[in-house]
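What follows is a single chain, given as C-alpha cells, in the form predicted on its own.
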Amino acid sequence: MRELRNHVGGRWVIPGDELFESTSPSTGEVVATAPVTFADGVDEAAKAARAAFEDGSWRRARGSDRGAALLALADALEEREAEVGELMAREMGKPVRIARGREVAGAVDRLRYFAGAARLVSGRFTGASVEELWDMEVPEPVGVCALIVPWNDPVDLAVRKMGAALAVGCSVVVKPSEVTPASTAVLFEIADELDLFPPGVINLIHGPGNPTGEALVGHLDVDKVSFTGSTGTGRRIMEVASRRLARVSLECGGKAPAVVFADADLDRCLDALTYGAFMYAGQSCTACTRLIVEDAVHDRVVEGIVRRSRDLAMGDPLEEATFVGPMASREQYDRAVGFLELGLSEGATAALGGEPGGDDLYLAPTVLLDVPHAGKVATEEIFGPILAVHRFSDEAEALALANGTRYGLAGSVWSQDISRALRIARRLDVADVWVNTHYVRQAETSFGGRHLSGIGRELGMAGVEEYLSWKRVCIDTRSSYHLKDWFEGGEGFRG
C-alpha cells in the first residue's frame, strides 16, 4: 500500500490528520491512503505557485531549458513503463497491456511533444503598419494554473495539462481524483527523485471535488483552471471560476456517434468500432456509445459486433490478455447499471449482455437494440460498456441522430465513398471526427469539445496556446506625436 502526501513549495507534506483510500476495482485491496487538504492546504500551494511564478526562474527560462526538464521526464516516465501501467490496472481496473501501451505511453510521447513546443512558442508582428510603428503581440504564460485530473487517464491526461502549461513557464497545482492519486501522484515522485523544477513550479493536492476542488477553483492565486471531467462538475468550475474571470477549459461528457454506411469496409469498421465501444469498459469520453447504421447493413454489422464482443477478454487488469476489465468504482458500476435498466425498461432490447454481474465492479459488453431516439440512453453519457444500435434510410436521417444530443465531443464516419464521408464529416456537430478509424490521437492535434462537451483545446500548438496570456507591444519611432500632427496638420490620420 502507498502512503500518498501533497507535494508543495517542493517538499512533501500532510496537510492533516484526515486520510481517504484508493482502492482496487477488481479485488478491492487498498492502493494507496492520501490525505484530504481542506481550504488551508490549498492556499498553502496556491501561494507556493504563486510565489514560484513571480520569482520567474521557471517562466523566465529559456524554452530549450524548459524542453529539457520535460524531456528528462519523459526518460524517466518511460523507464517506469511497466510500474506505472501495473499501478494504474491495479488502481483504477484498466487493463495492464492499454495502461502500459497506449496510456503511458503515450503520456511520454507527449511529454516531448511539449518539448519541442516550448521552443515553438513565438509572438507576432505587423506589417500592415507605417514602417515607422513597430506594433506586435507577444506571448506570457498565464500564471498559476489548476490542473484538475480525472481517474480514467490518470497519467495521461495529468500530462496534458502539465505538458502545456509548464512548457511555456506557467506554475501549476494538480489535483488528482480520489479514484486514482496514486497513479498521478507517480509524475511528481519522478519529478522530485529528478529536481527538474524550482521549488513551487509544480505543486500536487489531493482530495475530492469537495472541499479541495471548490477551495482550489475559488483561490485567488489561481489565473486558469484546466479541467476533465463530468459536464456537471464543468458547469460548476465554471461558476466558480467566473466571479473573478479566471480562465477556463474544460473536456466533459461525450456521446460519440459512429455513422456506418452501406459501402463501409465492413471487417475494419466492425473491428474499430467493438474496440471504440469496450475499451476498458467503454470509460472514455470518446468512446464509441452509439452505432448508426444504414438500413441494407444493420443486422449485418449487430451481428459482427456482437460476435467480436463475445471474443473480448473480461477479467483480472493485471492479465496480459484482459481487454475489459471492471468499472472503475462501484458508484460508476451502479451508474452504468442504472442506464442499462432504464433502457431495457423503455423498450430497447439487448443483442447482447443486457443484465448486470455479481456482487463485482465488472459489466460484461452490452449491445442494444431498438432505444428510443431521444431516451436517456441514447441522449446521455453513461461512460460505461453499453452500445446503442439505432438505423437510418439516408443521409438526412443519420445526421439527425447523430446530432441529437447535446454534447459535440466526437465521432467517426465509414464509408468508401470519400465525398460523402467528408460531407458527413463537416455536417457532424462535434469538435473531432474520425473517417474510418477510430480511437486516433495525437500530440501534433488538438482535441477538445463544443456545446455540454466544454471549452477550450488539448494538444497541439492551440492546446499549448490555451496557457498563454497576449500582451500587445507598440513602438513608435516617429519625431513627434501622430494625433498632434493630425490635428494640427490636417495630414491624413496614420495611426
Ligand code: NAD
The other form holds:
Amino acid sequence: MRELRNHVGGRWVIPGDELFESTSPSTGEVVATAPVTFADGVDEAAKAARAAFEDGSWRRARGSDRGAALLALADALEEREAEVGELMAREMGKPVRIARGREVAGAVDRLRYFAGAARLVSGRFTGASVEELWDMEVPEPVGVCALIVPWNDPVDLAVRKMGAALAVGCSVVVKPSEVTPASTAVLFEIADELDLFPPGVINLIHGPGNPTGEALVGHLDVDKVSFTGSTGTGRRIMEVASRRLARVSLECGGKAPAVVFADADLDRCLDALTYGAFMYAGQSCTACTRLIVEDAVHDRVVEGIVRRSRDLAMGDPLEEATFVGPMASREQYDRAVGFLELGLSEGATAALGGEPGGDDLYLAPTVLLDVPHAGKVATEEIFGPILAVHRFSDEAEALALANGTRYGLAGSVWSQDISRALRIARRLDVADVWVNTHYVRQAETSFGGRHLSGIGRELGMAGVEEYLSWKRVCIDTRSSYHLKDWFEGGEGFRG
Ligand code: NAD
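Next up, the form predicted in complex with the ligand, please; the one we just looked at was the form predicted on its own.
After this comes the whole thing, all chains and molecules, with the earlier chain placed first.
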C-alpha cells in the first residue's frame, strides 16, 4: 500500500490528519492512502505555484530547457510503464495491457509532443500597414493553472494538461481524482527524483471535489482552471471560476454515436465498435454508446456485435488477456446498473447482458435494443458497458438520432461511400468525428467538446495555446507623434 503525500513548493507534505483510501475495485484491497487537503493546504499549494511563477525561472527558461525537462519526464515514465500500468489496474480496474500499452505509452508520446511544442510557440507581427510601426502579438504563459483530473485516464489526462501548461512556462497545481490518487502521483515522484522543475512549478494536492477541488478553483492565485470530468462538475467549476473571471477549459462527458450505413465494411466496423463500446467497461468519454444502424443491415450488425462482445475477456484487470475489467467504483457500478434497469423498465430488450448480479463490480457488456429515443438511456452519459442500438431508414433519420442528445464530444461514421461519409461527418453535431474508425487519437491533433461536452481544446498546438495569454506590444519608431500631427492640421487620421 502506498502512503501518499502532497507535493507543494518542492517538498512532500501532509496537510492535516484526515486521510482517504483508494481501493481496488476487483479485490477491495487498499491501494493507497492520501491526505484530504482543506482550504489551508490548497492555499499553500496555490501560493507556492504563484511564487514560482513570479520568480520566473521556469517561465523565462529557454523553450529548449523546458522541453528537455518534459523529455526526461517522458523517458522516466516510459521506463516505469509496467509498474504504472499495474498500479492503475489495481487502483481503478483498467485492464493492465490497456493501462500500459494505451494509456502510459500514450502519455509518454504526448509528453514528447509537448517537449517539442515548448520550442514552437510563437507570436505574430502585425505592423505591416505603417512601416515604422512594430506592432506585435506576444504569447505569454497564462500563470498559475489548476489542473483537475478524473479517474478514467489518470495519467494520460494529467499529462495532457501538465505537458501543455509546463511547455509554455505556467506553474501548476494538480488535483487527481480521489479514486486514482496513486496513479497520477507517479508523475510527481518521477519529477521529484530527477529534480526536473524548480520548486513550486509543479504542485500536487490530494482530496475530493469538496473541499479540495472547489477551494482550488476558487483560489485567487489561480489564473486558469483546466478540468476533465463530468458535465455536472464542469458546470459547477465554471460557476465558481466565473466569480473572478478565471479562465476555464472543460473536457466533460459524451454520448458518442456510431452511424453505420449498409455499405460499410461490416467486419472492420464491428471489430472496431466492439472495442469502442466495451474497452475498460465503457468508462471512456468517447466510447461508442449508441449504434445507429441502417435498416438493411440492422440484424446483421446486432448479431455481429453480440457475437464479438460475448467473447470479450472479462475479469481480473491484472491478467494480460483481460479486456473488460470491473467498474472503477461502487458509485460507478450503481450508476450504470441504475441506467440499465431504467432502460429495461422503459421497454428496452437486452440482446446481450442485461442481468447484473453478484456483489462484485463487474458488469458484463450489454447490448440494448428498442431503447426509447428520448429516454435517459439514449440521451444521458452512462459511463459503463451499455450500448444502445437504434435503426434508421435514411440520412435525415440517422442524423436526428445521432444529434438527439445535448452532448457534442465524438462520433463515428461508417460507409464506403466517402462523399456520404464526409457529408454526415460535417452534419454530426460533435467536435470529433471518425470516418471508418473509432478511438484514434494523436498528440498532434487537438480535441475538445461542444455543448454539454465542454469548452476549449486539448492536445495539438490549439491545446498548447489554451495556456497562453496574449499581449499586444506596439513600438512606434516614427519621428513625431502621429495624433499631434493630425490634430494640428495633418491629413486624414492614419493610426
Ligand atoms: P467527476 O466530475 O466526478 O470528477 C472529476 C474531477 O473533478 C475529480 O478530480 C473530482 O474530485 C473533481 N471535482 C469534483 N467536484 C469538484 C468541484 N466542485 N470543484 C472542483 N473539482 C471537483 O468525474 P469522474 O467521475 O472522475 O470522471 C468521469 C467523467 O469524466 C465522465 O463524465 C467522462 O465523460 C468525463 N471525461 C471527459 C473526458 C473528455 O476529454 N471530455 C475525458 C475523460 C473523462
